[in-house]
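Coming up is one lone chain in structure tokens, specifically the form predicted alone.
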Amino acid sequence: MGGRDRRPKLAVWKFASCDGCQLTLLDCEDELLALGDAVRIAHFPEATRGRLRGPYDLSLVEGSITTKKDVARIAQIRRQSRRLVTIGACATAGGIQALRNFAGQPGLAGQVYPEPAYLDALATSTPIAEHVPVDFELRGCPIDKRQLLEVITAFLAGRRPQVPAYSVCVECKLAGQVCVMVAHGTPCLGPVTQAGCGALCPRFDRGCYGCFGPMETPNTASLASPLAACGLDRGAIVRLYRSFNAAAPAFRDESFRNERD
């Protein structure tokens, strides 16, 4: 480029998850090219070994908070970048480890490993914005790359990023296809669950599992009776709420008001 680089500084960190989030960016695959000519990466163990330092324009955050140390990790990457967005639904509602949040760590500790003693986790798994200010969630267990993608362009752009807050029951209508829960008594969180996968699992006769998370305004309570007529015990229900997005605050009351009931 000659002269200085001023290309943007993107940052990709990583926190309690399985990492699916973060290869997303590297199954951008064509677009990762024309990404890679007009930011700068600066922090990405899952794709380089070069690190530039702080402060970064842009940083995305994958995984929840576990540990004390973590927390103060976190707070060390928001100072240093000028926006932080979360993404996937351990960064934005604590992820499938947040279970432990209704059991208690030290309960499942003691199930998962054999010198439980050793661990040095948090009684809870937490989403980031918990913890710090963010700029952006984006959802997804894990996310859309091209969601993914409308973030950053959005972000260098100086703009908000255009990623819907309706259900995936739009995208299932968008699609011309028939609702499992109507045509096939299929149990589904579609109504209440956030659009983004492309009604993936109602496009295979499959029942949505909340993947994307809670939409905005979800009417939770109003789905309980239909999900009842396809067959689910309160039980039942409190399981379908209780898991990628089960620390979300729609889905983790509407698993509560079930386990009263």
The other form holds:
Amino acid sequence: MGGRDRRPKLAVWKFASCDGCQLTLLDCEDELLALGDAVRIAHFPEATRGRLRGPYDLSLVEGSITTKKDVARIAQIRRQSRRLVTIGACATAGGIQALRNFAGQPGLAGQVYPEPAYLDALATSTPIAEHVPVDFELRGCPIDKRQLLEVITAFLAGRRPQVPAYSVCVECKLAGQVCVMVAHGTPCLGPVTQAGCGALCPRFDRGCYGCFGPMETPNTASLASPLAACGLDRGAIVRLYRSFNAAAPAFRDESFRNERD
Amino acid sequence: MKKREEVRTLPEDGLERLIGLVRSRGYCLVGPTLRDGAIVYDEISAVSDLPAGWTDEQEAGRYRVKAREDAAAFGYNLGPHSWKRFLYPPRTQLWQTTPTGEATLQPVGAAARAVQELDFIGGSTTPDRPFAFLGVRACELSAVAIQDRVLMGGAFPDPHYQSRRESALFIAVNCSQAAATCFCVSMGTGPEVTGGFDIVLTELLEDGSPAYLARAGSAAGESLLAQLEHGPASPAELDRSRVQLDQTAGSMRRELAADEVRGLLAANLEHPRWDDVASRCLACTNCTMVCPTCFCSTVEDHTSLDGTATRTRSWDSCFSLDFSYVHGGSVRASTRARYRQWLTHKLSTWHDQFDSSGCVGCGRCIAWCPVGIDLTEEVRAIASEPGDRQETTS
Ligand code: SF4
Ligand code: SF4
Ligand code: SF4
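In place of the form predicted alone, output the structure of the form predicted in complex with its partner chain.
First the chain shown before, then all remaining chains and molecules of the complex.
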């Protein structure tokens, strides 16, 4: 390189999450060396103890906001980041831990912790974008490695990432997969879920679980009839929507609708 | 009668030998095969790959394979795949560039810009081996003819499609039954294969085992049939094949008023039925993906860490928001606008653009729609109470 290091500084931050999404970065085994050449890893505790001071050119943020400290920390990270991209269902929708938003946190905490009084957590788990402006949201539980590289290379080239917001059905059909709902009667959330996984579950004969959250125009009310024809009762439909993206508005509202009606 | 038009009886092992012959001539033979609970199109190498003894049952939003009581190899109708998968693949790399040497700084006005020499690699337009398609139905040949007009008919033929299309061999088969979702009779595209084939087969069952009649439709087909010893079909066999086609045509349960629909839809762009269908439509794109004539695509550029840039074409759909995105937003933002675009293009404005309907009556969009939206029913609903509502909205 010689002289001043001009490579952009990449930082990876964690909030309430399982680390699976940031580990996707380390899963990029074939591309990792090239990535190390293209950027300076400035902050990534899962990979290195070394730390560079901010500001950072690109911050990848994993996890949801669940404590008062989180609220202050994300604001500080935002101030230090030229571009901030949230990664995964926790950061973009609140994650599985947003189930507390439905049950009421004190009730749930009592089932898990012997002394819930020591907990200092917010009543809800919320996505990063509810607290600070976000430049791009990368969906998935976990995120897809191909899409992560797409976002990083797009950032390096100064172009828009090609991350489509259409349904999983598109990827299913591009792959030549036989529709598990139409041909097997297996309930599938693919028609209301955003593409990104490459129709992973249908390719293994299972219905989509909605890991990538709602697609651009989710018609969940209409999907209720094929789901019922596949044998799901109202309760099962509620549970299907209440998983990794339970608090994403389209999925949340549909679970409420099925609970109510 | 010219030899080529003669209908012949294939010997008992005729189909197996035909498959072997086609493959020995260097073709990639693609045909029907049972996989993942459906009859799909994939590379095959022997009669044993065919879905002998299987059929398909179809309804709006529902498809099931079922065992037959006989050993018919073509005793099914249509699955989720169409030949467009091979002639117009879901993803095509158009070109790639790779950087050569180091970037240099060159003045641009008062500033300087890094300039990089690039190697340009055009995407390959030809398949490794030409395709031979086995089991092609009458409606599917009409669909290929429609895509021919769209993709090769104008001043700028698509080279990727053209090279695949012009080297392909079509071994068609007359339908011996119709699925509940078929309506080729009313579209004038079937069930009898009448043109666009190299060989057409008729499958007749003798005590539950298949026997085949064959006719050549091109010099390539004739040269293949010439290598199988065979006699002319008997009058009784010809009779049976005629009766079989008549029964197939007579059993068709769905229909579409092909002549009237063009004007009907054009005159009903504000019909309340569009709102009704929009409340059911998932905008999932399945109908367009399975349709053998839909050709819409998107072109995307990707860069990689090593400096390579790739331009790729992929199937897209008028049901996605990005498809009609122009600066500032999507032109067809509502599902109502997108479903209407699909149906009016397919059945009405396609005539203005390409001189034919865009629908061949295969029924795939009916079966593979997760919520069972049936275009013949949507058209009937508009026809039964025509007349736009007064206010105009988009
Ligand atoms: S299997 Fe699921 S994702 Fe695939 S086409 Fe069917 S409904 Fe869509
Ligand atoms: S519109 Fe439907 S019935 Fe017509 S050709 Fe396309 S898939 Fe077949
Ligand atoms: S008509 Fe059916 S298959 Fe087509 S986009 Fe709507 S829901 Fe999907």
